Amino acid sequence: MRRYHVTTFGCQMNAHDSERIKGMLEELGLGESSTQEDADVLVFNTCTIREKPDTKFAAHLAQAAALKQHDPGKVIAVGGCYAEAQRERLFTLYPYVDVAFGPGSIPHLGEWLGAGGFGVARGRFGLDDRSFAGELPMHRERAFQAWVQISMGCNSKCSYCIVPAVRGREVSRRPGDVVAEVTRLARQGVREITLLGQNVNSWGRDLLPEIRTEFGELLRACDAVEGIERIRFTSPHPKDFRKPVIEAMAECGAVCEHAHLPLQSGSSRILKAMRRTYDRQRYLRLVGELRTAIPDLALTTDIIVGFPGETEDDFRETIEVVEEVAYDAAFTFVYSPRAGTEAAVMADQIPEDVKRDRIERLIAVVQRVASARNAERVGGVEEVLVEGTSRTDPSLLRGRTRRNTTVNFAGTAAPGELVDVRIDDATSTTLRGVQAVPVAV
C-alpha cells in the first residue's frame, strides 16, 4: 500500500483542511505513514500570517527534498496560504515541489493525484477555483470531536494580514448545508463541534435573501441536532459581535462557556493603524456584555506586540486591558511584515529588541492573570470531555472544560466520555484533579 504523511502548520482551518486532505487520501487507497521517511505522497499544509511558520515549514521541506533526492518517486505537495501566497514562485523557489494547492482548491488534490498515478507534471491550482471542502471524506484526531467548516475567506482589511489575499472575500456555506453536515457528525457519535471561519459572525450576510440568516441563528440551528452536546466557534471579530449571538450563547444549552475574542492591542490610536475598526472603549463595552449575559463565561484573546509606530504608552494601555478584562488565556506575537500588506511598509517599524522585550514582559501578565483566574476553580466541580492520557504524565487523563481549560486527573474514564471532576490545582495553563465519583440515588 502506498502511503502518505500530512504536516499542519498554523490555525484550526488549516487542522480542518488537513482532516479533509487525510481522508481524501484515504479515499484513493493510501495508508497514513506517522514519518516523511515511510510516505509517498508528503503534503505540507502551509501557514503564512507570520514569518515563523514560513521559517518552520523551509525546514520541513528541506529535509522532505533531502528524502526525494534519494527516493525520486516521492510526491510533495503543497497547500494551504504559503503555497497561495507564493502561486508560481514556490516552484522557483523549491524546484523539488511537484504540486502546489491553495486552501480553497483542495478538491484537486485528489483528482490530481488520482488521474496521474503520482505521475503527471506539476500543476496549481489557486483562488479562482475555490470550494468548501465539506463533501469530501474526512480523517477525524478524535471520532467524537469535529470541526464543521461554515465559510472561507474575509473581508476584514486589517492592515497587518494577509489572510483575505490568500483566503479570497468571504463566502459563507448555506445553512442547510451546515446543519446536514452537523446531524451527520452527531449520528456518526460526535458530541462536540467547533465551527470555523476567518470571521464566524459574519457568516450569512453574502448569502440569497430567501436563505439569509445571521450566526446567532446558525448557533441555535445547531443546538437543536440531537446528540450535539458542545458547540464551539472561532474565530469571531469584535465589531460583529451582535446582541442575537450572545443571546444565542446564553440560551443554548450546548453552545460553551468560552469566546475567544483578538484584541489585538489596547490602544485605540494602534487598532486604527491596524484597520480593527473599534476601539478600546467599545472593545470592553462588548467584554462587559458577553459577561453580563454568561457570568461564568471564559475569554481568550490574541494580541500583537510591535506593531509599527507602537509606542510605550501604546503597549502600557494593552497590559492595561489584559488586566482589565482578566483572560483566561492569550496568543501573543511579535509583530512580523507580510509582503503585500500596508502594514509592511509603515514607518517607525520597531526594532527587533523592543519587541523581544515587550513580548516577554506581556507573557509574564498574561501568565499572572490567567494562574489567577485558574486558581478560581481549585474546589470546584468541572464537567469534562475526555480526549485521552496525560501529555506529561501517562497515568492522568486528560480533557476540556466547557470554559476549554485542558484539566489533566486521575480516573477511569475513556475518551470521548462526559464526566465531573474535583479540582485540586491550577496553573496558568492547566487544572488537575479527580474524577469525582455519582452519588448513587
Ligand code: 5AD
Second form
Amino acid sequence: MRRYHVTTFGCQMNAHDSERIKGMLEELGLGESSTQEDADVLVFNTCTIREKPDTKFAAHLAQAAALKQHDPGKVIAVGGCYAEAQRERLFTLYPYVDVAFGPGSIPHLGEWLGAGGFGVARGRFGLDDRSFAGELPMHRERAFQAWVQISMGCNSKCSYCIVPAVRGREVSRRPGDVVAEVTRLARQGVREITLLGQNVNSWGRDLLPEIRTEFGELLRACDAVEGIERIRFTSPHPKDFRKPVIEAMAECGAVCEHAHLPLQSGSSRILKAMRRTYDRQRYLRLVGELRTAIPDLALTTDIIVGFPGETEDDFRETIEVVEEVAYDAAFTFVYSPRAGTEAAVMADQIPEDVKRDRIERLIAVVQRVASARNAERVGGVEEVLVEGTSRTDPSLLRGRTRRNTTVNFAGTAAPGELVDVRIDDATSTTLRGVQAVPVAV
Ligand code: 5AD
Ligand code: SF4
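Based on the form predicted alone presented above, generate the structure block for the form predicted in complex with 5'-deoxyadenosine.
Starting with the chain above, the whole complex follows.
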C-alpha cells in the first residue's frame, strides 16, 4: 500500500484543510504513515502569515529533498497559503516539488495524484472553484471535537495581512449545510465544535436573500443540535461583533464563555494605518458589552508590535489596553512585512531591535495579567472536556475548560468525557487540579 505523510503549518483553518487533504489521499487508497521516511507522498500544507513559517517550511522541505534523493519515487506536494503566494515560482525555488496547490485547489489534489501524474511538476492555484470541507472526504483528527468551516476567504483589507490575497474573497457556507454537518458530527459522538472562518461575524452577508441570515442565528441553530455540548468559533473581527451575536452567546447554553478578539494594537492611530476600522475606544466598548452580557467570559487576543510608524507612545497604548482588558491569553507577534501588502512598502519600518524589545516587554505584561486571571480560578470547580493525557506528565489527564484554558489534572476519566475538576494551582497558561468525585445523593 502506498502511504502519505502530511505536515501542517499555520492556523486552525489549515489544520482543518489538512483533514480534507488526508481524506482525499485515503480515498485514493493511500494509508497514513507516521514518518516522512516511510511515506510515498509527502504533503506540506503551508502558511505564509509571517516570515517565520516561510523559513520553517524551507527547513522542512530541505529534509524532504534529501529523502527524495535517496528515493526518487517519493512525491512531494506543497499546498496552502505559501504555495498560493508563490504560485509557479515555487517550482523554480524548489525544483524537486512535484505538485503544488493553493488553499482553493484542494479538491483537485486527488486528480493529479490519482491520475498517475507522479513525478510531473504540476500545480494549480487561484480561487475560482473553491468548495467547503464538509462536502469532501475528510479524515477527522479527533473523535469528540471537530472543526466546522462556515466561510472561506476574507473581505477585510488589513494593511499588514496576506490572507485576503491567498484565500480570496469571502464566501459563506449555506446555513442548512452547516447545521446538517453539525448534526451529523453530533450523531458520530462529537461534543465540541469550533466554527471556523477568517471573519465569522461577517458570515451570511453574501448569501442569497431567501436564505440570508447572520452569525448569531447560526450560533442558535448549532446550539439546538442535540449532543453538541460546546460551541466555539474563531476568529471574530471586532468591527463586525454586533449585539445579536453577543445575545446569542449569552443565551445559548452550549456556546462557550470565550471570545478571541484580535486587538492588533491599542493605539487608534496605528489601528487606522492597519485599516482595522475600529479604534481603541470602540474596541474597549465592545469588551464592556461582552463582559456585561457574559460575566464569566474569557477574552484572548492577537497583538502585533512594530507595525510601521509605531512609536513608543503607540506601543504604551497597547500595553495599557492589555492591562485594562486583562486578557486570559494573548498571541503576540512581531510585525513581519509580507510582499504585496500595503504595509510592506510603508515608510518608517521599525528596526528589529526595537521590535524585539517591545515584544519582550509585551510578553511580560501578558504573562502577568494572564497569571492573575488564571489564579482567580484556584479554589473553584471547572467543567473540563477530557482530551488525553498531560503533555508533560503522563500520570495526569489533560482537557480544557469552557473558557478554553488547558487543565492538567489527576483523575480517571476517559477522553471525550465532561468532568468537574477542582482547581488547586495556576500558571500564566495552564491550570492544575483534581477530578471532583460526584457526590451520591
Ligand atoms: N506580521 C505579524 N503578524 C501578523 N499577523 C497577521 N499578519 C501579520 C504580519 N504581517 C497576526 C495577526 C493575526 C494573526 C493570525 O497573525 O495578529 O490576527
Ligand atoms: Fe492560516 Fe493565514 Fe497561515 Fe494561511 S497564512 S495558514 S490563513 S494563518
